[in-house]
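Below you'll find only one chain, the form predicted on its own, shown as structure tokens.
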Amino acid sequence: MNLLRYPLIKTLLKNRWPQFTIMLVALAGFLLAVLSGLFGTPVGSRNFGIVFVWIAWWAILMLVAVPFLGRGWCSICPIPAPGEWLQRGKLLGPGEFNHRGHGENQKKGSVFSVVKPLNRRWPKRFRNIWLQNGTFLLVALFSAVILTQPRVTAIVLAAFLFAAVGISLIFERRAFCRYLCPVGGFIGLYSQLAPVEVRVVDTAVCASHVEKTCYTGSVNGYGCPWDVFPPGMVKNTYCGTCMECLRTCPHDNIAINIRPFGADLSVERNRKLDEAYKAFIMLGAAAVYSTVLLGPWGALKLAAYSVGGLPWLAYAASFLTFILLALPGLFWLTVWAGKKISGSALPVKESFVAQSYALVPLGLAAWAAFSLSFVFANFSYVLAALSDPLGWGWDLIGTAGVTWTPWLAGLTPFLQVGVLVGGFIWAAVTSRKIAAEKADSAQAVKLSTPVIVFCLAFTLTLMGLLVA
């Protein structure tokens, strides 16, 4: 179902003001989080930066935005906004100042007329998500202190902003978002599960359109900021849902479709090893976070917090070994076992990459269950932080005195079990479908059975860590 058949939705999405307004609000919240981290209370549970970034925003992202809207957050994310405004030379869209079109309407004397972006192409050898995998791992190694110390959170958020601005002034389009942003990496991976997609209606119309304004831009909008050619798009992974293609297509050939959940997992085209490793990184990180942050092992928790010391170095080495070697290695043996049992002629590497996509729903379920373990328990802190964002004794909306009250404490374990079981079933069905692409039904069962056992073992382990 194409949502653009409804005039109101189409008008709202084509108009820049709703998106721009939400982005401005998000940017204000982002800057407040940085300021509160630098100058506010060091008590994490009372600090706006900690509460709103790692409780409120994280809950919305993992439990609502990513599962249902895919990269919807990327369309209003404040981090690339300042750099993009400088890169484009304007705040809104082409024609904003003098209707002369793309890149030609800087006001004289403004900051836009002084800053001259280089607009270089991103290096071809790095046009993948390996660097993005690395930035996520880098953040993950320091997650124990980032999640609990306001000043560290502020420094990390500010680093993201400065990096995004710097990259925008050197490279064209949203290179930071596409190739470096650690948040964008896992949103892109899990956006394949979302029931919303941006696609062209008829590729034949695109083939006959010489200008290709959806990619190059026009007086109505910019060329795709994510460096994606819409007619060739078959997955959500790299589409930032920015709606520029909707604004620039002169033939009304862009659709915003509602589709079945997880439709992209059945797309054989463009399955790649870097995306496969992203699935392992995210799945492994969910398990490590559940163990370290929620488990009863004090020594492990202390090691994660002792950044720079020998215990932390041992923790970091174990973390990287588990995620980059042990988990993929075990999965490789699982896929190899399926090949031996089934007698399949499919190369192990090809099957390994393809079957890793079955871990995408399992990983999202793991992160959702992990998030449920602390979101409801700590969400009451949001009310106090709203009234006193810096912890300076303010009471802006009369809720500063609200005491900590866990929500849905008795229901949370049941929700976690339901989410994990649902993720396992989804992973099992996906594995079977992927195996059936290159094998008959009997062989597909044998190919996928070891992978399903792997997913079951991982699910039971997470249940033991989160629920038991």
Contents of the next structure:
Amino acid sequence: MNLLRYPLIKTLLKNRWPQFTIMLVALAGFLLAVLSGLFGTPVGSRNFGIVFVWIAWWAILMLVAVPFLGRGWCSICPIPAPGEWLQRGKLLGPGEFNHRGHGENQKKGSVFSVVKPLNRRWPKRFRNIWLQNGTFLLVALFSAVILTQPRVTAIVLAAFLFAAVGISLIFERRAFCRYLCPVGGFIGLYSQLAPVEVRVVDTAVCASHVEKTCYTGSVNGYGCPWDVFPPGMVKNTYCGTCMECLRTCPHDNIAINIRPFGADLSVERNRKLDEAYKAFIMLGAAAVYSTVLLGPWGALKLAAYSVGGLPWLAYAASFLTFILLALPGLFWLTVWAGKKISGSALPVKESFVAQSYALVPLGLAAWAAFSLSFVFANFSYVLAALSDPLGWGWDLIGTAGVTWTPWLAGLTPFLQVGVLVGGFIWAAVTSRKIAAEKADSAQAVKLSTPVIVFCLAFTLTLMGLLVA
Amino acid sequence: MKRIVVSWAVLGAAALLVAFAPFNLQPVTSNVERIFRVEAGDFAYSPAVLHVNPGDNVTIKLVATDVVHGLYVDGYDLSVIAEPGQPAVLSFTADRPGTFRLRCSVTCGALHPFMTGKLKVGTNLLLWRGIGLALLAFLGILTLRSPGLPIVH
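Here we have the form predicted on its own; I need the corresponding form predicted in complex with the partner chain.
Below: every chain and molecule of the assembly, starting with the one above.
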């Protein structure tokens, strides 16, 4: 079903103002998070930066936005906004036509006229998400500190902002979001599961459209900021749902479709090792965090927190070994076993990459279950932080005195079990479908069974960590 | 076709049974007095996991070893706060079986939100139901046919 058949939705999405307004609000919240981190109380549970970023925003992102809207967050994310405004020379529409859609329309005398973006192409060798995998791991290694110290959270957020601005001034389009943002990487991976997609209605219309304004830009909008060619798009992974193609298509050939959950996982094209590794990194990180942060072992928490010390080095080495070697290695063995059992002629590497997409729903379920453990338990901090964002003794809306009260404490374990079992079923079905793409039915069963056993073992392990 | 429908119905019934049947796997209640001295410090409880049986009368003596710490019991909605040098006591009857998180209820430092322990009361039926459901799903996926999946011969 194409949501753009409804005139109200189409108008709201084509118009720049609703998106711009939400982005401005998000930017204000982002700046407040940075300022409260730098100048507010160092007590994390009383600081707006910690409470809003790691409890409120995280809950909305992992439990609602990503599963149901895919990259919906990216369309209003404030981090790339200042860089994009400088790059474009404008806050809103493109105005005068510029062929590449970026950086060529700074008006003399405007605040943007002093900035001259270089508009370079992102280096070809880095047009993948390996760098994003690296930036995520970098943040993940320091997460015990980032999640709990307001000043560190503020520095990390500010670094994201400055990096995004710097990259926008050197490279064209949203290179930071596409290739570097540690959050954007996993949102892209899991956006394949979302029940909504931006696609062209009829590729034949695109084929006859010489100008390709969805990619090059027009007076109505910018060429795809995510460097995606919409007519060739078969997955959500790199579509930032920014709606520029909707604005630039002169043939009304863009659709926003409601579709079954996880539809992209059945697409054989564009399965890649960097994305496979993203799936391992996310799956492994969910398991490590569930053990270290939510487990009862104080020594592990202190090791993860004592950055630079020997215990932290041991933690970091174990973390990286588990995520980058042990987990993929074990998965490789399961795929190899499936190949041996089934007699499949497919190369192990091809099966390894393809089957790793079964870990996408498993990973999202793992992150949802992990998040449920602490998000609701600590949500009452949000009310206090709203009223006293800097922890300076204010009481703006009368909720500063709200005491810590865990929400849904009795219900959370049931939700976690449901989410984990659901994630396992989804992963298992996906594995079987992927196996069936290039094998007959009996062979597909044998090919996928070891992978399904792997998913079952992971599910039961996480269930043990979170619920036992 | 009929066989497939019957198979799915059996599997669905089994899943409902595993999820909702009122199994009684709990040990016989004995109303034993269980007294624990729990030290709270460095963002951890020691011992971190407390095992009791349903019906036991539990007394937790909370001893804060560095700063003020609290102990909140999920599911029981009970809490106690101890200051260094001033232990506090929490007494209750463990009348709800299952596993419940213990959380520090007083901001005690950077890792405070992650200062947790566990209270295990009898058999964790929820865990066993979860394991049962996952195994049933595994069985179903291996043996049954569903739309979009290859047929199992």
